[in-house]
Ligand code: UTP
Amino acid sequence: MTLEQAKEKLALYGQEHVLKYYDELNDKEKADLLQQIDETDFSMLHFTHDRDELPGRGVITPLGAMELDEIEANKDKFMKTGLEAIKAGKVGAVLLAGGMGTRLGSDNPKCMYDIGITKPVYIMQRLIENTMDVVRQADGAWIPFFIMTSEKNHDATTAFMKEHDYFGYDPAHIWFFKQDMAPASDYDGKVYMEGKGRIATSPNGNGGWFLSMSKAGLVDKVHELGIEWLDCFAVDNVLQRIADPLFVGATIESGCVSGAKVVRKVAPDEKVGAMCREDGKPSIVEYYDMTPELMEAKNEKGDPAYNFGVILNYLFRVPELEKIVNEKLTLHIVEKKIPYIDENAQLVKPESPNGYKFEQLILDMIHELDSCLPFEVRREYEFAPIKNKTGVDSVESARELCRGCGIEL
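Next step in my check: the chain by itself in the form predicted together with ligand UTP, please.
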């Protein structure tokens, strides 16, 4: 892109300040900035003012889950179906590790966080150990393991894995890919600059994972390997069960094209997204969209109708993913702390949120699909998220849950 073209593009979106220091840059920096302007999608920035133009929610109705008693009653059948699919190489795992983990406040990628007490126990190590349990159950069939990173944490993540010998996983069955970035703006929708020649960017949410995988050529790999199901999960749940044969088997047997692991909510207002139908299709209603009526609604058994919260572990059938890969998902505008250069070109790392980042979320992919099986799991065995340093969903609470599962720390 030429300077003239860059000026035109920026003027279209009211972002002319991006070139403020252009004349001070050297040739390489100039070329890099022009390239970044060329590649950046600024079209979402106006939504900071025009939120009414974002599509609203449809009609929410309940969607029942497959509960623990039903799973127990069909355990042998589900296990057999799941293990058969895994042994046949039809199930792949996708680790979503492109986030910034700003709440945890570590400069390293979240997967490098050490939750150990008497010895190092890294988050990544826990995830690999859990996957290895399934590899053993499947008589040594390696589960193809895809890891999504972002521009900000890719090098650190890959180096960390190599340094630790992939925690015993066979690297021939691991692939890394980078997710896309989105610009980060102030409250007025003007992008921040993180350097004189660089627009501040942030990973574009975990909803773009399949498109990013496709751009990296890894959907071809999925075909080559004959993978039919992808189990997608968050990096920060240290009790995460990966490619769980029971979950895989139940989803296949149900005839659904996707599955979502869910836990029974501890309270109607617990801060987790709840499974539901939206305009008749499966969906997830975010906790901040739960109205008092939804919280009080009961199902035919007299239980709360929106009682199952998602834990960011989803199973998708690959052909259906390919049909929706180019769908525009809901845009989420999230307040964040964004490092930026001030009027004196000094880098500032803010202590509190100072603007927005723009994300698409994996949970919105469920709504694009025709069917989804909510599959209940016990939170004390499978849900130990690490979002914060202390308190709720923290290193402390995750350690406690690990201890309860007999994991040595």
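Now that you have shown the form predicted together with ligand UTP, what about the form predicted on its own?
Chain alone follows, minus partners and molecules.
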């Protein structure tokens, strides 16, 4: 992109201030800023004023799950179907690992966090070991493993994996790709600058993973390898089973084009999204959208109607993903604390929210698709999220759950 083209693009979106310090930059900084302007999607910024153009929620109704007793009764059939698909190379894994360990008190990528007590046990190590369990179940069939990093943690993550020899996983079956970034703005829709030659950005949310894979050329790799299903999961759950043949088999046998692992909620207001139908299609209602009426609703068994919480482990059929990859998912506008340079080019780190970040969420992908199998798992065996250093969903609670599963820390 030339300087003139950058000026035209910025003028189109009212962001001319991005070039305020352009003449003070060296040649590399100028080139980097022009590239960032070229790659940045400014079109979302108008939603800071035009919120009414964003789609609202539809009519929410209950959606049940395939529960543990049904899964147990069909275990042999599901396992056979799932293992056949894995051995045939039809199942890949996608790890969403773009986050940093800031909330855990670490400046490193979250996947590098050590939860060990008597020896090092890294979050990434646990996820790889969980996947290796399935590789062994599948008689040594390697599962293609795609790792989404971010602009902020890519180099550290790839170096960490290489340093630890990929924790025993064959690197010939691992691919890295970077998550797309979105601009961060003030309340008037003007992008912040985090430096004289750098627009403030943040990862564009976990819903952009497949588009980011596509831009990185890895959807071509998916086709080349003959992968038909992608198991997409978050970095912070150290107990989850990845490319779980039971889950894969159940989803295939159900005829659904997607699947979602779920746990029974410990309370109606637990901070997890709940499976539901929205305007008749499978969907997920986030905990902050749960009204008192939804929390109090009961099903025909007398149980809470919105009782199955998602754990961010989803299975997607690739052809259906490709149909929606260019669709505009619902945009979520979130108030955040955004570091920026002031009028004197001094870096400011605000102590309270000062603007917006823009995200797309993977849960909206479920709603774009025609069918989804909610698949119940036992939380004590498969749900140990690490979101905080102490307390609920913390390093402490994850350690206890790991120990309960016989994992040495």
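Nothing here was measured: the structure is a model prediction, and the numbers come from that model. Positions refer to the first chain, counted from 1. Between two forms, the rigid core is defined as the largest C-alpha subset superposing within 1.5 Å.
Student: Core-aligned, does residue 103 move its Cα 2 Å or more between the two forms?
Tutor: After core superposition, the displacement of the residue 103 C-alpha between the two forms reaches the 2 Å mark, so yes.
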